[in-house]
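One chain is shown next in structure tokens, namely the form predicted alone.
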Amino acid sequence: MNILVLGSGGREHALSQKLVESQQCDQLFVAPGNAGTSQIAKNLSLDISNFEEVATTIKEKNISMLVVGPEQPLVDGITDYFDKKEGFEHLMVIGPSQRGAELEGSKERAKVFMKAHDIPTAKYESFTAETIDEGFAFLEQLNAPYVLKADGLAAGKGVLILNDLEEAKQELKAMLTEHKFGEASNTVVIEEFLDGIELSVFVLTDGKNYLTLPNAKDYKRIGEGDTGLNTGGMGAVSPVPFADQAFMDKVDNSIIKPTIDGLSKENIDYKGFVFIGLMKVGENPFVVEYNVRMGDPETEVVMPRIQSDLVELLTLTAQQKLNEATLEITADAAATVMVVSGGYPESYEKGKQIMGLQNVDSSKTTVFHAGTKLVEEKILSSGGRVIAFTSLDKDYKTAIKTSYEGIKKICFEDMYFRTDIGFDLEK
């Protein structure tokens, strides 16, 4: 079959990467794609925004399966659009019905399913610019670190964490009244702060049956240590050490299957990708948030472990027969270090020629490109986040030490990356 990936992130790479892998996989098209895809797969420059631009397409190319990368044309509804369109009947949408985006496209919404469907998360409140009295009010309630989310999409910049307690107030106002986060922060829910350390969970669902897929632990913040601003993710590692059988199981359990049958009890058409952000507090396991699509940079490591065949498991989802597959894992570990433009995620400049490339080892470490272009057969910087180094081996150590040996053999101005990716995996 034709088919046809959406993005052009290192998540959409190694998307690409899996599906190429398969037999099923007739053609490959990305749009609008970056220099990794444009070697493996046809780049198509299209506006995925484009409801219109994407069908008259998959029409041209004979797309038999639409793969969704990114949240915005999820929750914008473009699952729906083919559901309704005619002559698409037989097109495969890999990617949740806007009802189901709603689970990421309002802090808001997920809480109130999470509180519907009895799933463990953060106590919280939510705030407009008409109840921000109550807002202030609320975070007197509570004791520091405080937690502000804006409601909406905010390209993953919307959550504060503050210690003091008149800077919350004064960033809640901001984020209110200022428009600190544009529409996204029309609302902001404030919730208590959960002590604990951080890791996804991914999950294959057709509404119905699932599949838990590799879980993962990313680095978002752009300093040693985890210090300084929030990023896209500087880094991951897979599977995370500290969440063991016992704690899994309880993640299935509590999460998972809860979350699984509230979809399907409130009629909600999801056929995709669930991320899960979880917080380990103690020996349980806490939700964060929902995303509606996989991670970045964390499918550069949840894919590559994968060894089932990922074109079958997608045809399986789109016919909600899921409970007919089979998922395997391979046992090793897998790290990835993402590379960033100097000065993300602030200001950065872009086009700048990344060389040596061919000099990084393919049979030890897999490259995902995420912010470069190809002009004129020279591979270009065109974003904060560059390219990841992804690494399988026995143990995360030594993918980790793996991938930063690829990363030595390259080089761009100004290029950036932490060396510390798992250095909290060892308390």
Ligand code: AMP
Contents of the next structure:
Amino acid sequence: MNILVLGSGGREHALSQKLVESQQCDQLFVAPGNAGTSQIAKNLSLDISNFEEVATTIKEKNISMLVVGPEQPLVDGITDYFDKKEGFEHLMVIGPSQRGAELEGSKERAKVFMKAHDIPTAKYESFTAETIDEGFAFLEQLNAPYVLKADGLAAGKGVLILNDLEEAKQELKAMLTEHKFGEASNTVVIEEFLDGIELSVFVLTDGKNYLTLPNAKDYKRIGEGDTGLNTGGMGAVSPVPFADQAFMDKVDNSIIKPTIDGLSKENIDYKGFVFIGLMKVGENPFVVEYNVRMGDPETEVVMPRIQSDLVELLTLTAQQKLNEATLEITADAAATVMVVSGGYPESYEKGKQIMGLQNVDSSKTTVFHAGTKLVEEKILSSGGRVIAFTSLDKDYKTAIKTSYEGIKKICFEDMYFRTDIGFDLEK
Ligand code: AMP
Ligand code: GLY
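Form predicted in complex with the named molecule structure, per the form predicted alone context:
Entire complex below, previous chain first.
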């Protein structure tokens, strides 16, 4: 079959790599893609927020499966669009309906869902400009640190964690009355701070059945030792050493099962990935957030550990027959290190030529492109996060070391990466 992947990051390159490896994949298209995806698939320059344009391409290229990488088209209803559109009855769309995507599109909606289905999460209340005084009063009842979340999508920037009560009140005011995060902060969720260690769990579901994919830990901060500004993710490791079987059984029973049952009870059409951000507090898991897509850079460690045929798994997902699937995962650990543009996540320059990629030993390290483009045979940086170096080995420490060996082979002006991915995993 012909397959179209939407998106342009490392996540999409890693998904594409797994899709092209399948015997069932004839032609793979990626829109808009990057220099990495152009080496394994055909990039299409498409405006993926324009569903009509996507539909025309799907007809033209005889596409049978559409894999939606990022959240925005899902929150905007791309799955419902193709569900209702005449002539697209046989198109398999991997990604939830708009109602399903609300789990990421609205923090408040996610909290209501968790409460309704008894899924452990931090205690919360939500507020609007009309109820700001109640918001101040709620903050006064909590202990520091204070967690304020813009309800809507805010490009990963909508969560503030503050140590000072007065500052928390000021920020609440800025979010609700001064549109600090635009419309996304018209509603603000205030929640209890969870003191623990984070990890991500990934699930593939058809809305009734599910498979738990490899878990991962992401390193979100720009600086060594988890300091400085939040980024999209500077590296990741899978599996997570501190998520042992007993803990994962708790995750399955208290979080994954009730989440999938909740989707089914609420009649939410959900055929795609669920990314559950968790906090391990003591020995117990709490949900920090739902995302309705795979993570980036987590996909760059999750996909290489999956040995089953991804096209087969996604076909069974679309057919709601995931109960018939088997999932094989390698016992090897995977690590990825993200190389970024100097200055990221604040302002940075693009268009830097990336040298030395041909010297990376591809039998040891897979290079996933995140923000690159091909211009006249040259590979140039085109985003903040530029390239991820993924390695697999019997243990995560060796895998990390191999990824750093790979990074030594390349260079571009002002490149930066964290040298301590995995630093907190020592027992
Ligand atoms: P979110 O977008 O909801 O995942 O929040 C972004 C980041 O803020 C998370 O990855 C956590 O590191 C942190 N965070 C969010 N909610 C809490 C909470 N209730 N307690 C502690 N940290 C939190
Ligand atoms: N790495 C975090 C995310 O994809 O949202």
